[in-house]
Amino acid sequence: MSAVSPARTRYDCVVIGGGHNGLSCAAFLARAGRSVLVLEASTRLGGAAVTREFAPGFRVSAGAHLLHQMSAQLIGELELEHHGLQWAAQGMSTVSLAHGAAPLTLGPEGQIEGQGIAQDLRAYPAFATQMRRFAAALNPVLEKTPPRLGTDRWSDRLNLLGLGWRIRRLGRRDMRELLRIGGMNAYDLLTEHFSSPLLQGALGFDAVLGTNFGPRSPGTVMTLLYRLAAQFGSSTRGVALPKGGLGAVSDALAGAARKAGAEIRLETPVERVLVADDRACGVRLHSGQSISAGAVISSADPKASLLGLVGAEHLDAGFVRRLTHLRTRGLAAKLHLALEDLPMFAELPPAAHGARLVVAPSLNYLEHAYNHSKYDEYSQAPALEITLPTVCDPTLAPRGKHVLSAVVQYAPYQVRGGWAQERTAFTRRIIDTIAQFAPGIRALIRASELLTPQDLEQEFRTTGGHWHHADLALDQFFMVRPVPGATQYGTPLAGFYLCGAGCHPGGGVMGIAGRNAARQVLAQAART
């Protein structure tokens, strides 16, 4: 942790929150010559991208557990590998599991392996190629500040023209197809192309992972394209596992920020954003100390930032209403298991245990899992993304032991009966689901931890415990993310900016929102 003189009370920029986007923002601001202070309430940096011990000797990526969306450009610009970022695995395959059926394997470059689905084996490469073309056209959208509608600024007009040109360059056939499917639901698209329930389920899972949607929900093709577009610019050839867990990514970002000159304080929660003459002018800490700044940038979620730290009294009533209705309730839980040995998944060769394992055997399975959440119930047959990170990175557990990490869909923020009463039953339900594929796993469990959306909210200070700070949906995406009036990383309060996952381009460990916000802060300073 960088030493900060208590006498210093003025900085060019104060960044609230030391998550990956906050650290990215701080690094780029400091590289531009600004004096930067990062204030993190927790004892560790990284936000939800953190590695921590959950049982004696067993460490796990507590929130996000795989990296697949951080761009090669950002990693190169901040020299993250020079700051210690290493890879335990890259280009990981996805293995889709179904009870009583042979697994299906999807490779990072459009490869597919499976049994009894000859027609789909022939159809999938063409589908994957087309989706990659769409991803290539959309990827630059994620890397740039979205244009603002209804302005006369040429930068906004050129941005829109650039988007139209990239889509037009796809050619007439692909352009029409992209426009046709953009607002579709994943169920209709995937049943149109494939007949194998296992293949449909594996692809449909990526369309709903971390969302408040089922595969029949409108717009889920857009969330699938979003994931693919972010992956297209990744340096990791698809899904990757950082050595040391996702906390290693945050540590590397912190190293880049410190090298650039940013100062970082841990265990320093911010109580309030200070406002003078209708402009953010600094922050007041829980300790009572005030720090002044020319710009305040928050990597917290939009509701916590604007309603909590700024306060509704400094905002227009219409804007507050829009922000209040921003959908921020999480629907994904996280299960961690400390294991005495490597569990054996039936019909899966030992080498494949280091892959990304998915339990979503059909689109109907996913839809039924989602249905429970509509009635404040957890899924009786949950969909899972499972990793055994110790297969590739033994440093996360004692010698010969293993860790299992699983993202669980669907777990509503509020469950009937309350999580205090239902936690044990849901944990048992998830383990029962895993045991269908790894029958001996119960005997291997030394310790378990279940993080519900309420736990994620408390641990990572994210309103609603939402992985992406706010739903990725057509009405909360791109030019209207998080809400009109707070796009392009600025807010109605001059001098106050957002740089977290609630901004464009959204969730996932990317760091792009932080970088883009830094550019906006610098651009605004140049104009004033």
Contents of the next structure:
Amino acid sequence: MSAVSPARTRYDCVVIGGGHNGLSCAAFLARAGRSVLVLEASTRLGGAAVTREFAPGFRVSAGAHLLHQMSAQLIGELELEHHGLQWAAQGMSTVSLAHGAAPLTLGPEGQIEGQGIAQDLRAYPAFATQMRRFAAALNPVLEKTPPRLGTDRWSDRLNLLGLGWRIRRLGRRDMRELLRIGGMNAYDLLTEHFSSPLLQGALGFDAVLGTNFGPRSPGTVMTLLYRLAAQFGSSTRGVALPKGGLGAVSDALAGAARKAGAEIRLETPVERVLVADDRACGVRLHSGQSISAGAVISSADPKASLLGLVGAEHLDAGFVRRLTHLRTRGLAAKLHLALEDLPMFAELPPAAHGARLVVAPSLNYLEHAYNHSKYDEYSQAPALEITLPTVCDPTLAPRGKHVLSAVVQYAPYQVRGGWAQERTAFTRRIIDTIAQFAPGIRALIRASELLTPQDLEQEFRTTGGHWHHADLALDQFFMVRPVPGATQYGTPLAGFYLCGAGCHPGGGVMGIAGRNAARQVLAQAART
Amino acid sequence: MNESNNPTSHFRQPLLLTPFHDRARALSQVDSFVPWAGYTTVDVFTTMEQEYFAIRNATTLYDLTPMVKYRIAGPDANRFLNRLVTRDLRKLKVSRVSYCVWCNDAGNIIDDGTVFRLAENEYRLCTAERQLDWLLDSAIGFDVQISEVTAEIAALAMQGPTSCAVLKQVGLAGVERLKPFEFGNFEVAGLPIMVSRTGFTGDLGYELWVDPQQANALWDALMSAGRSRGIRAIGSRALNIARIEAGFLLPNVDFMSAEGSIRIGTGRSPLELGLGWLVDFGKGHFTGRRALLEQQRRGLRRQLVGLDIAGSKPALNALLYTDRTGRKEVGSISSAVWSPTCKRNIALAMVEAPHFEVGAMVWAEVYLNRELVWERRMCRAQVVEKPFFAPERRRLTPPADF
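Now show the form predicted together with its partner chain, given that the preceding structure was the form predicted alone.
Now the full complex is given, and it begins with the chain already shown.
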């Protein structure tokens, strides 16, 4: 524990935002011997990786509700399991729900179970294995700071060469296939391989989850590979549920940061990044207090960080234009239900209720759902990622009661008529959709909460309410994420860094952006 | 109003007519018009030489209306402009004008122009090229309104040694007290008129800004008052000689506007264009500042300089070499003219390091057309100080009565 007094106003590093990336960044900086202060605006740490009460006695992971891609390396480096991270479920299966038919279950190791088209059941394991080989080749891309072109640094060149080498090493057949499919859309790829709508829908859903895409949108094979690549490097063999919800990840990260000596202040919103001599030199709080620092690192989204906290006047006009063009409008909502009992999903054995349940019965179902969002409408038949966390982790609800948490696509940031007016109708629409698979659920609902992208924007302070801070798309990915001029976690303003999901490798609770940003801060200090 | 200014018939005559067009048309002897920023303007009225000598020996009227004008107003107008341009505008006073350049992120010049502080929170920006898009991008994050007012203001440049005397004669009491880069509001026969002591000739001169409705009345009053002092309408060709003598740059002639260039490496920074005196690194952030600091740290690879070239043939578009063998190229000429006043063969040229220091010698490859027989000549050229012509009278306040 650090022995500094709370009145301290001078630190080596100030981290804005106590989300998982902010905490991860703070932990790595503190471990390198820096004095670190984390400033969190809200009353809770964790950002979108948070567990909170939404109805009396019922708690839920209010933002992200599953760990798809937590880095194994990071969990090890920060000893998160020593800091209290425990698992309620690991290597979770995905169950693709069908209308009036048996569901399809996809296991974490490429297993497939279900009554479907025999050809697909045979083809899937080989497909899954190949995708996992691609994912293994691409996974290191996610862990590292992306290279930059046009620098004369050897680290950048080696990094790029490494990526080329890993793709080459896949062997001729795999490399050709990866290069062939890399720019395709998920619809074309999946209809090439499979004919079962349920299987296509489940895989297509992974390609578009948390994006502004439908399965026919260009670049959705890349987003699918991205999700798989991250899962491959996860210590949890795929999708996992921490005990106590996603907030437990943040608590463990906070524990690691504090143990390393970082100081954390809650309810301390930052008003402005202070600039002197064209360098970030600290922050001014809403309270009026100023804190000086050698480096300021923001885990807020790029627009909020640079246009809001730094201000356009400290940036070049062309760079500001690029930032304003960064696509940050969220397209997913979140539904929480407090339930009197476990809802029974038709044709699903009770033990399977703890799995990740997906409502995406076909690619066309997804595409129809997506179509609405293009015209400022919510989906009439939304696609859903449902979890019943209380099946594996009863501590989240009163004894015998249950919680349902669903990511709902698509719910555009702005909806015709306004969310204030449409909220009830949309909630009903989602519950109707769930009730098609779990007919008795309506009678079990004690309370419900819908978080639209506007609510997510408010609660998690992300411009546009986007899960990943900025769309994951080819033009906002890897070397150009979030925008040219702010890659490699640095910004045009010396001493000011980004460490949030708007940076590489993007959203999903990984903590990698925070760690990589910390490394850049340390490397910069060593260089100057 | 002219038929061509009717927005529904623009396709009939794509070029607009300025409010002075009827007067210009009547005076044009050689029917030589050129397009400028969407307007028809005069290239030459009589002969270029006659018009040029009027600039240096009498006074001249040049229709400046097509110059693009923006009104910039709002609580953040000063902060906006100070972030836009490389010069420190924080202390620009009301009724003062500042000559400025602005750059893109890479520190390359987009355009140059003049900023008039009309009131505490109101400015006019006059530029050669349209660039509302860049101004609006630059306005993100600032509480400022920007609108183009080019067609709402008729403008005349009145340049030459007798210009002040003519203005006084036409009734502009106190105009002689205007210092360079100062402006004031006056009346001509009851018409309100704004006069700034600015210009593009490097000579004593003014620019007059009026309501387009009063354009003809102003023109007539000046022409009649100036008759005894040799007043003459001029076109852009005569002006071009004067501006080269004064060392002034033209966008897309002496440098490519950065946002308009396509090829990599064709942009030019103010440091490279010899406009370092317009760049204030101490005023706080402005677009391009970091790139310019980096360029300064690395040292300039080229610079725009004045050349004094042997012989009398203008070295138009000539390539420059280290010696007369022409083996090693070190730059090229963007503007060249025989200066009738200096009696020197002068040019503006972009020259690579280290040959841009004053006193350095290079060789210009000049092509001569002798009755359709082309000759190539290597001419010695020396890097010299700019401007080539800078008479005392351009700064003297009050100006002498000629």
